[in-house]
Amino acid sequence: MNAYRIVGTPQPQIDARDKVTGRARYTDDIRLPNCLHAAILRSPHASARIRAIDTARAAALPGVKAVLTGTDFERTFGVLPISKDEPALARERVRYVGEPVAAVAAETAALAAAALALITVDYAPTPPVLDARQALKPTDDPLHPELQRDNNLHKQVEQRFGDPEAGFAQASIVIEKRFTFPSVTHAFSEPHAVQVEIDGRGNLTVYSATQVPHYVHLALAEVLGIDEHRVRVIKPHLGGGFGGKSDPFPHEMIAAKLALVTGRNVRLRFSREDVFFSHHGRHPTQLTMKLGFHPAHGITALTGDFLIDGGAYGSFGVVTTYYNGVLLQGPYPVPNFAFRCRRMYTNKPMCGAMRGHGGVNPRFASEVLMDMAMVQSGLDPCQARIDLIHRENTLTINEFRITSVGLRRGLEEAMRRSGWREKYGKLPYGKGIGVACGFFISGSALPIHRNQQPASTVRLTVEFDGAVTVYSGAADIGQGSDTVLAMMAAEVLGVELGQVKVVAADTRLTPVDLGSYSSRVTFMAGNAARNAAIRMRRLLVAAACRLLALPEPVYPSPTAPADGFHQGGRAPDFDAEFLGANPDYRDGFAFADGRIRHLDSGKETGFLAAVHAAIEGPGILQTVGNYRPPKLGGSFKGAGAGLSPTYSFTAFIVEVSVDPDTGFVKVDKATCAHDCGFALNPLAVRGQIEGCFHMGMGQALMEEVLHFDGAVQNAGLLEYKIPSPFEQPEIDIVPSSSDESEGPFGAKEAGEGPLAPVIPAIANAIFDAVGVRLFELPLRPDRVLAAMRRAASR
């Protein structure tokens, strides 16, 4: 039973009517006066040599305000400190087809169209790198010199743990089998866009598109060689991410750089064919997975070997590198696990974050796996997986901190709802059912610049009027995470949601926050607005004990237990906690329906005149709230990748349908067992689950990206194929709830990991209708017809 007034209960988006009625601004709606265009122009070639560019011709066209090309940029870039590899514009060489070479500022569109195709620029094409295994073959001119390395190689992560060879001894059973991944990008609504706006003084205001304003903030003082402080970064509304938005991009330097050298505001909007360009997508991925399995046991040993596609620059490609492995340590124990994973450059666009990052491919493989050694040891496949999913409160073998786990009793739910004991392996020719496991973080426990600071921090203020107002650093990219924010403020102070207002994404008005990626805003920026709110709860509480005249609380200080696993809603850092479900904020009194009443006396007052007392003496009612992860993981190099104060489990049993004549697949039905911990928002989980089903049969069933001779062959959503929504299933989601004592109201994440246990559950059903097994993504209908007729012939 939920014990709360608004946490909990299913809450609208508080911008919803917004973007419904069509009254919310995207970067591309807002209108800056006196504003000039900008246009890029991009390289036609995968890889050479720039031996000139002549831009006298567009400089000298009436309108034309300003010519940038490499020169005009001193410093590289890249979200993460290891890997500033990206130029604004292209110096000396590019390294793939659409790579921007050159840009412009003019009175219009038009004209800056006009200008970029007055620039002539003299190439020298060189043999292009246009697969890993091609990148690592020894070369002497590679595609990165600064590495000063004999190949194209950008990252190699190798970890060992436990005594694989012994594991597989053990085993009852040994698979083998490679894997082959293509490109797969995110396909948000809204392209990459940018305005900025500059002042008499020289300041910049950006208005961007951007998952992670703070890094584009940071990045954009350091490639312009201006002062932090001159430069303001604002989101506004998002029209998606899904980690495609979650670097700092050449868009956004050339657009501030045209600002300064004109003195005038500029705008820039990019083609759906740009984005394509621009890319960040999922590794094309080539591995390589050996799983040791006996019955009575489990897995006995995991072993990988994995050669990713990083394209042209490194991106979060450090980070997924590190994670194509390290997230194979859930959801079940893996007592024995070794892997080896290289990340490549070469003269495509480049990958970077997408959904799920780093943990997509390999979790297909891994469940496909599983699927087949639970079918050759005659195991139920989902009951299997139901007894070795995790246990509470333990470690992997790599350390991460195993806390709440509460996938086994959604598993065996949906194993219910979905009929599955009288389905599997019982249904007619054509039709199957299948099921597979995921495993994701909460929330990296490291900062991407390593310093002291909170990983995400919130101020909060309540007004003379009893206005209340949230100011965070977080990104809303369509998550509803401002939504959360305002639910936490409401909840503590017991106000109306309609009261709260969100101040977000502003790096001049709000705290630093890192940003919307790898599922960290809920846990951590919902944790600081929780903290925030108590801390405000106490002064109002203060307030109405002079009014009331009654003794102030005396508060007990946190504990953090020496295990490290903090239970009964105790955490580091927090001032104040709740048990369990109970809304016990350790202050006597109850916030509700406009009123501060004490529980023991009955006294009460309003609570606009607590506000009123509060205020009086500061003349501003604020607090701060942050939240720092506790300390977590080993000493061992590499140990920070995939640390996380918790971990989500998911389990999606899926039907499908195939036909035999022409190997096409319909997926029929979805059953979603997702551990978020507490649902905040149960209208928001269910969309972010629906969303991740969506995503994950894309990529699945039709999505890739397409290249010949490096350049993309299919930008454009006409050619680049995503599901529509006729091809979305009915999904049941089934309760799979946990006590998370480290979450907000002990919540988990839900916007990253329901995705990828959808692909391996599809292919697991596929061999169930059809009795094949497929290796490669996608799963389209000659790959399906073309497996079916080998099992015919054998």
The other form holds:
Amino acid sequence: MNAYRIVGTPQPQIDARDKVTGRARYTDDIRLPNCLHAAILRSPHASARIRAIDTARAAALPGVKAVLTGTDFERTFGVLPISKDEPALARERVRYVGEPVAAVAAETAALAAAALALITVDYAPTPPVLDARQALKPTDDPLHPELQRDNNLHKQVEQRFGDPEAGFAQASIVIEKRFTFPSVTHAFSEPHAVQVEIDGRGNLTVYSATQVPHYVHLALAEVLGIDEHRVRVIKPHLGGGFGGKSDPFPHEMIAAKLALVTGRNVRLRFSREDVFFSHHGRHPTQLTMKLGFHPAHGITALTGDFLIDGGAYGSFGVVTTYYNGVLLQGPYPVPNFAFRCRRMYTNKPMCGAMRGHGGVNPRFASEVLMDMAMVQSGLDPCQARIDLIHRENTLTINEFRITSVGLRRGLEEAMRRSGWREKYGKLPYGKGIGVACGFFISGSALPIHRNQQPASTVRLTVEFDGAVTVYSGAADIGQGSDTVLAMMAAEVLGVELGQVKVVAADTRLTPVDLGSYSSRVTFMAGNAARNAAIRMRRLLVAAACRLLALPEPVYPSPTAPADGFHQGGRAPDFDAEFLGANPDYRDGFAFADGRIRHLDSGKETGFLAAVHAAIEGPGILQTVGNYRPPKLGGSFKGAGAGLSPTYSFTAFIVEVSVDPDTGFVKVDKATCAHDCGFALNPLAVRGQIEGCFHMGMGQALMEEVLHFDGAVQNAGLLEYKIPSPFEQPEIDIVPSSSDESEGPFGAKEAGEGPLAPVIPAIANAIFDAVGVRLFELPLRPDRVLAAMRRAASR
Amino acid sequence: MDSEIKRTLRDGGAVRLLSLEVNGQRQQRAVMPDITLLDFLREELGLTGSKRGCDLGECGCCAVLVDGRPMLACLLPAADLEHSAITTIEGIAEGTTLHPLQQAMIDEGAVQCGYCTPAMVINGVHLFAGELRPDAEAIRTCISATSCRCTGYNRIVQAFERTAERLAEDRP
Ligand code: FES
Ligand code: FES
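Okay, that was the form predicted on its own. Show me the form predicted together with its partner chain next.
Once more the chain from above appears, this time first in line as the rest of the complex follows.
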């Protein structure tokens, strides 16, 4: 039962009408006056020294206004302060095919392209490092000599909890397998683009297709060597991100620099090939995982050794290195746990964050091993998983705080609705059903840049005309975050959704928000928006009380719950002190239909009358809400990785057909239980789950970035094939909610968690169908067929 | 390479006069001989609703109606379209009344980032103009002309099916 008017009801995106009529403006749709066109010259070599660059002929071409090379930029950058290793334009050496080497700005796009052809670069090619194993070998010429290593290791993480050896000794089954994963990429529809507007005072307004306007703002100022206040970053409509637009990028630095040097507006957009060069996709991974399992105790120990291929630069790689291990701490307790993960530099486009960041490949391995162990133990793999899922309000061995868990009930329901018991092990040869679970963070508890600011802040105004405006730095990347923020404000203030305007992702107008990654927006910006709206409600109630000659309500002061589990050790927090987390805003008044009514006396006044009364003193009605995660986690090195105020949980049950003659796998049906707490916008949650399934199925069955001598071989959407509407099955989504006491209205994330379990669920269904296990992705027909033949000949 | 550039720059002068109809409006423009319809629409006319996802005929995001048939604007030389009638996404709604498919795309949650949406609508408008009640296969074939990475297509299929039902009711 939904107790609310707007949240919890399915709502189309507030800008959906703009999107279906072509009115929505994406970055490259903006038309700046007197604008130059920029183009980037990219490296044809995976690894080479740059001996010389001759730009004279290009610069002399009439209409060319500026030419840049690596020496025009002094500083390197990177999204993580610990690996700022990427130049805007290559200096001295190139590290991957497609790396930006020079750039021009000219009066037309054709002239800019012509000018690129006039630049000559004298390269001395050097032997490239093409995969992670090769990168482990000693070398006196590593990609990043500044690390002072004798090989191409970027980051190594090792953690150990409990006693894995003792855990394996308690197990009745111990399985160890090697798994191999190629790289996959985001393949969002809108190529990267940027436009820079410069004013007479040298201020830059940078319109960019980015998930992280605030980080881009800071990186631009640093790389260009200008004051931060001279930069403003605006994210227009964005055509999909999935993590692939969550770093500051060279092309943003280049376009801004060109604007500074020429004093003109600059426009730059990527070709589809450029998007593949830019990549930042999932790391190619080789891993060995060992599982100890006992039917009576569940997992007794889990260890993993991960080798991930990061490509040429750091990006989010340090985080990925941790996530490969720590995201195995759910959805089941792992009492004894150890892992080592090594991220290597290679001469390929860099890898970074992609939906399900770092947790996807290890999840495939662990869920396949779990399935093997359960089958060997004679357990039903679905029921056995239900029995193992984390209990509510527990701590994992690495001190993640598990709060709400709705998955146990959800998976029971999925089991029933999918007809699991009638199907599992009972379908004819070639048909199978499989299950897998996962969990994911709902925003990282620690910011990338360590500071004492809130993780998210929202400013909210109500104007003389009753318009409610939510100012949020969060970036709507297509997932509908603007809509969900508007829904929460409308709910609290009792106004219609249309009365709420959203100003978002503009670093001059909106408060700092770290961006749209790690599934943080709904939870963190959502809490901030809700709190800002509650403060506004209190201002309006106070005004209504004055108008109606009523005493102001007394608000309860927030107190920590008696168990101390929630908000335990919370940092001094503006909102926690004032409101508490996810505060109840019942105040004895009803806000509805443009009226504010006192429930006890029945006295009422108009919403607008209260607005006018409240505005009288200050002349403006404005409130602020913020969100700050509680202090969480252990004190060991790396304890912050994977820490989140709360976690989502997902299970997929998948039915497949495997063609015994070709090995071709078709997914016939999927049933999903996803615990996103309270589904604020069920329509958006459904969209996220279906989108996750599409992307997971793509990685499971067909997607793979291919390289030859370091060059991407399938840098186009015909060659890099993603699932079509013919491959996407019907997805039955069963209720699996929980009440997350720290989430806004009880909500948790839905955008990433559902991806990871899709892949092992498909693999486990293939096992049920034809009795073979595969340990390398994608599960291509030739691999399935070869495994079937091997099995038949045994 | 240099000769190619010289050719490009020289040909830059060889403009042609093009006359066609866009969204019911007659347009006369001097264009470069090699300009694509997509560039003509987006850069010359400022109609940015047609999206550029690849410029290679791979993603389908640039679809427009040329004399009623969906075509990929990024592959068509504008100069070949003398006297054609083009309909872009900006020309689909009649005044403030959306095409039933546009409304269904909104209501069914078929719109996420929206980058594929204009082309989905263009192809769908063509489908529904021809077939009274397209079957599941025809709907999926129509949708598969455009790459969508956000939705998994389920909601889009749903929007098309709703539209088919509605139109069938309206056209006894
Ligand atoms: S832009 Fe991709 S097909 Fe035309
Ligand atoms: S809605 Fe984003 S590509 Fe289709």
